[in-house]
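Just the one chain here, the form predicted alone, laid out as structure tokens.
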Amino acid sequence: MSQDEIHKPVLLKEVLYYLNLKKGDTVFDGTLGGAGHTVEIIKAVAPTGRVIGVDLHSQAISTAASKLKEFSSMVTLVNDNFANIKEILRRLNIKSVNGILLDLGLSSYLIEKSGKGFSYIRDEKLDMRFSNSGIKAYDVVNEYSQESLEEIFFKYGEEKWAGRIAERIVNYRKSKDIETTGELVEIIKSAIPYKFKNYRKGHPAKRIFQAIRIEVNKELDNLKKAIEDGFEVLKSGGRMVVISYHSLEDRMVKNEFLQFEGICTCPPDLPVCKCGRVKRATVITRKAVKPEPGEIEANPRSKSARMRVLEKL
């Protein structure tokens, strides 16, 4: 299976529509993946337009330079992480751009062929890293102390076995390390009383595995950087679509978003405003938009999806 084949870009009619491009425009697509969003974003800016694709995955890389060759004159692809923006942009000589894409979901070529144990229904060593350098999943589970188990397993995953299952990974490495997926699924399966595995929605593992991926890829923290820097590149009249996947991206995009539009914090009995926030965009979606039926049945993996919408003044 090809990267094409299992790759299928998310609410791509409404990216196209929220970004409302022109012919001309320099667009970053910070999550490159398989080029589904990036091959239509260069087609509504043809012919004079520019496409800066980033990805940390180089495989992708490698992917999109082969797919996107017939439009080679508009594409800069670029290896590395989104969060550096500023600094990507700065070494093409671009100062702005009218466009920034950003789509958080975990590449389908990642879980189904990279090896890199993403998935937590296939026994693969423990790595998770989006890249080749930093932790590995290994390290967090084997190195991390039981309380900060507990605490990354309750703040990424919001999973409310947290403690039970820190526990019982912290006792299982004391006879020997946890080197695959298919081990630690085993002992998060074994950490959830029995009486409440029938009442849990998806997989067992689904939230402790994704609080590990967070933690490895220091992805919040980086998504954030992306959103702050991104604005200050984004020209006046330009969108930023950011798609998520989970509630704890979703409230990130939403509250970063609402700064920028200057919505004042101060506690309503204040007479006068203190917090000093202006208003620098306007939210285009007031509610984030979710895929339709049709695209979920086509596409299950897209049903968590929620994109939101900043223009800039």
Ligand SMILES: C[S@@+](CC[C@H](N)C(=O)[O-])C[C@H]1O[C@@H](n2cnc3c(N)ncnc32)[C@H](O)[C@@H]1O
Second form
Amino acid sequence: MSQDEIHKPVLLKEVLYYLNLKKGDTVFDGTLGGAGHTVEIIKAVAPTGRVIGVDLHSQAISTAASKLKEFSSMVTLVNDNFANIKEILRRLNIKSVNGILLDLGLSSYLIEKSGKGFSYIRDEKLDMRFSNSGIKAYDVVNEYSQESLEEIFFKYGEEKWAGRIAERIVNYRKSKDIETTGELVEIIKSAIPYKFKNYRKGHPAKRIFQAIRIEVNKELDNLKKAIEDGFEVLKSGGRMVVISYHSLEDRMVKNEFLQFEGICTCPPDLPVCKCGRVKRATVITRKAVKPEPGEIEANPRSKSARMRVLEKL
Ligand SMILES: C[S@@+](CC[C@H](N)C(=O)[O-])C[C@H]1O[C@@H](n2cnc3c(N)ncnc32)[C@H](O)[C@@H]1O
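Let's see the other form, the form predicted in complex with this ligand, since the form predicted alone is already up.
Below is the whole assembly, all chains and molecules, this chain first.
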């Protein structure tokens, strides 16, 4: 089963509405996945437009190549990190784009079929990398110090029991390495006090898996760089659309976008502005756009999606 057979694009009609594309536009889709958004974006800019589809996961590129075969003259597929947006466009001789889409997080393919240990309900090797290079989840849980694990779990997972879980991990690995997601889930469960287990939202391992994934893929660093560098290569009147799936990402998108709006941060009693912030964009979505109940029913994975949109002046 390939990416596009199992992944339903999230907030599809909203993405198209907010990208506000015209025939002939050039769009950077930084998260190709199953190419669900990409195919509709191509149709919106066809026949003279161009779409650059990027993904770190090589399987996404091959799936997209066959799915988008009929549009091959309009699409360029790149197996790279969206954080490298400026370099990718420079290599392609593209100075600026009319639209940027980042649909963060995991495709259904990555969760269900990649075998990379993204899911806490499957027993797989601890990997969690979107690409095939860099440190794996295995390295994080077996090599990081207790203090570093606690910090990551707290910072990237907002996990209340970060300290206890880090301690259990370090004790467990004294006798053997932690090799699989199944082993890790059992360690996490054993660290959460019994009376709290039933009151937690979602799976007990959800926050720790999120934290490790963010660390392995440097997700927040990549997101910040993609927004900042993406803004530089966005045309005037162009739009950046970002869909995030947890509060850390959404907070980062919101704050980054606000900086471009140039809201003055000087104390109100200062007669002249000293912070020097300049308005360079308008945030189109005052509040994050969420999926409608019908979409959540048809695609429960869309439930946590939050979309924010910025237009460059
Ligand atoms: C939620 S999926 C995108 C789904 C896609 N919009 C669709 O409708 O089919 C996110 C994709 O982004 C990719 N990805 C995550 N971080 C990335 C990064 N820093 N650079 C490039 N691709 C990334 C993942 O490999 C995954 O395929």
